[in-house]
Each structure stands twice: as structure tokens, then as C-alpha cells.
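Next up: just one chain, as C-alpha cells, the form predicted alone.
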Amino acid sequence: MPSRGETAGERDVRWMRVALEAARRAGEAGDVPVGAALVEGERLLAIGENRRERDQDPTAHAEIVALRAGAALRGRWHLEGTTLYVTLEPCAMCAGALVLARVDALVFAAADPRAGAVRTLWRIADDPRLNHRLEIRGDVLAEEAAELLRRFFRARR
């Protein structure tokens, strides 16, 4: 719920502000720059940053790393009551660990059209046919994370 004074999309955009910075963070250091957060009401459970070059690992996604962040804080893997901002719309494996993970929303900025899960190819998160389903924003900054995007892979060219 909103802070007073708040309403739920300025709540979405201040959110989304801490997952973009993380995304900085991860293009910092040589990732792609996609960052999460992972949010219970008003408190901020856990930040996640895209790190599958720093770690070496293919499924270290910035949702991921958000998910195992937040489970190992309350410690257990149901995360009713949160909801996730992401600074990219999700792949296939991270929007299927949002619905096993039972997170109750997704906000996400960016739409992804090479991979994008929830809304953009695959409608997985809020699927009828499995058992939990997600409430689900888009395109919230989402020209501020596709210029952080862009900006990373003309770099690498």
C-alpha cells in the first residue's frame, strides 16, 4: 500500500528508481544492466542485479538473485505479499520463479522483445492454467532502462 500522500503509480516509479540503480550497478561492473527489488509494503527485502558474467552463472538473473535474496531473509521460499520491480520485463525462467515463489505483483519498465515473458511473447506470470498468477504494471521509466540498455550493448560494439 501507498505511503500517505502517495498514490500507487508514483509508489511504482519511486521503486523502480532503486531497481534502475541497481541495473547501473550491474552494467558498472560488465553485466547486462537489468537490476530488481524486491518490496513487502514499505520495506525493501532485497535488491537483485543482473551478475551472470561475474558470477559465471546463467540463471543469476536480477530477479533471481532478488527471489534468493528475499527468501533467505524471511527464510523460506513463499513470498506472498511482495511484489517485485524489475527494470526488464522477465524471461521465461524468471517469470516462472515469480509464480512458483507466489510473489503477488510484478512491476516492470521495459519491455523485452527478444525474451519477454509476461506480456510481450509468453503470458506466464498471469497464466490461468497454473496455480498462482501475479498482478502485473509495465512500463513504468521504461525509456530510462531501455536507454540504460542501449547504452550498454553500443558500448560493446
Contents of the next structure:
2 protein chains.
Amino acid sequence: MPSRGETAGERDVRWMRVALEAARRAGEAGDVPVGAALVEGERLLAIGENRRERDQDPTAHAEIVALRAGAALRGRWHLEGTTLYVTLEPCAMCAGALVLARVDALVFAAADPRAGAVRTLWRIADDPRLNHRLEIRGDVLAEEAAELLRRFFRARR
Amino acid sequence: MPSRGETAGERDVRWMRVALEAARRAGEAGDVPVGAALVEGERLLAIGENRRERDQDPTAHAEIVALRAGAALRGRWHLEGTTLYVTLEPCAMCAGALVLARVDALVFAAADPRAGAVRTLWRIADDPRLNHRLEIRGDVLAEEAAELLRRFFRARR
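Cool, the form predicted alone is there; where's the form predicted in complex with a further copy of the same chain?
Below is the entire complex, every chain and molecule, led by the chain shown above.
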């Protein structure tokens, strides 16, 4: 449900900026800068920053962190009615988790040529063989998200 | 490293029985009976039961539970040198997580015709395009694992 006078595309950009802020915080803390925002209608249900290094948890990608937080807040594992915004195309783990959690829609910023699993290497999140499929939109603020990643890896070299 | 006089196949069966025990406990607690055992050499590093319903966590598959517990015990997200035993072929989320965690090998019992992502629908865990690949063996105590699932779903009908 967009705000007055706001197009669906403008709404996507507005929520992606929230995910980008989470990505920036991850980068400042030493994790690869990827961030996610889980949105229900006009409500921000949960935020996820990539926390793999901080938590030494191989599953702590931004998407998983946001899904687990959203389910904990709802008190149930079904996340119907939500949209996940994430700054990088999800990997196989995260794409699979989005399907399992029955998230309605996925909006991502930059494609991931190495591990992207919703468009690039596989199309896991809208495969007709699975019992749930997400609506998917990509390329929302992709350049800002990609630049954040490039800057992070340049600084580490 | 197999025990004296034990073949590699016998070793797989021995550890799969540990995973099957975890699957049984999951079923008794009302969760779909899937269990996992994360093994390092001859040491059981972590156990995972499917806890989705108990925890209302969409990501709490047996494999993810075991990987997170193993990483927490090691104090690092890399799980090189480990083998994951699981009673059902991993889904996309779990297959992706096994790759991310750099687990050496995966041994599963029953194939999953609906969502299996290491052999059935996709081959995510040994794809040459990814930066890590697992050694995979299937069909270890498959009938016992499948019967456990059938009995669970029959009782629920």
C-alpha cells in the first residue's frame, strides 16, 4: 500500500534505502556490507545486517537475520504478507529461506554474479516445482549497493 | 578416520543412526522428523533436530541447527574438516548453508522428491560455479528415514 502519490517504484526505493543503511552498518562493523529490511504493508517488521564475522555464524546473512527476527516478532514462522528488501541478490541459502518462510515478494538491489540464486546462477525463489513462489524485482538502487561493496573490498586489500 | 575394521560405509551407517535418533526426537516433539549430526573425525561436534514448529523459526531445519551449533562450539564460521549426516536430502536453504560453511562432505538418507536440492531439483552442494563443493553420498539408511516420515504424516492425518 503506497503512501499518497507514491508509485510502487518509489516505494521500493524508499525501503531499499533502509536496507542500504543496514548494509552500511554491517560494513562499518567489519562484515561484508549487505543489509535487508522485512516490510509488512507500511510497517518495518525487521532489519537484518550481515553478521557472519561478528557472530562467527555461517548462516548469519542479512536475509536470514531479518527473517528470524520477523518470525520471532510475529511468533510464527509463516511470513505471508511481507516483502523482503535486500541490497544484494540472495544466495541459495537465503533464496531457499525466503521460500520456506512464505515471504510474498523479494526486491533486491545489485545482482550477484558469483552466487546469486534468484536470477544469476539459479531461479530458486520462483521455481514452479516448489510449493511457494515469490514475486521478484531486481535492480533497485543497484549502483549504490554495488559501490558500497566495491568500496568495502578496496579498503580491505 | 574409521574405527578398527570398520568400512567407510559402516561408518556412515553408524553416524546416520545418530541423526535418525535426532529425527525421532523431533517427531516426538511435534516437528517433522528430520535430524542431523555434524561430525569431525571421530568426534560428534553437534546435533540438530528440526525445530521449525517448536521455535516458530522458518530457518530451524535440522541442518541449520547443527551448523550454527557447530560454529558456536568452534567459535568460527568455517567448518572445514566436518561431515554432515542428515536423514533427508537437504533443501535449497540447507544445501546453500553447507556450501557457505565449507563443510567437507554431506551424507543423506532419503531423497526428497519435493524439495531436495543436492540431487533431486538442483545440485547446489557440488556446483562447479561455486567457490566450495561438498563430497556427497546419499541413500544411507534411506528406508528407515523415509518410514519415520511416513509414520509421522500418517499419524497427523
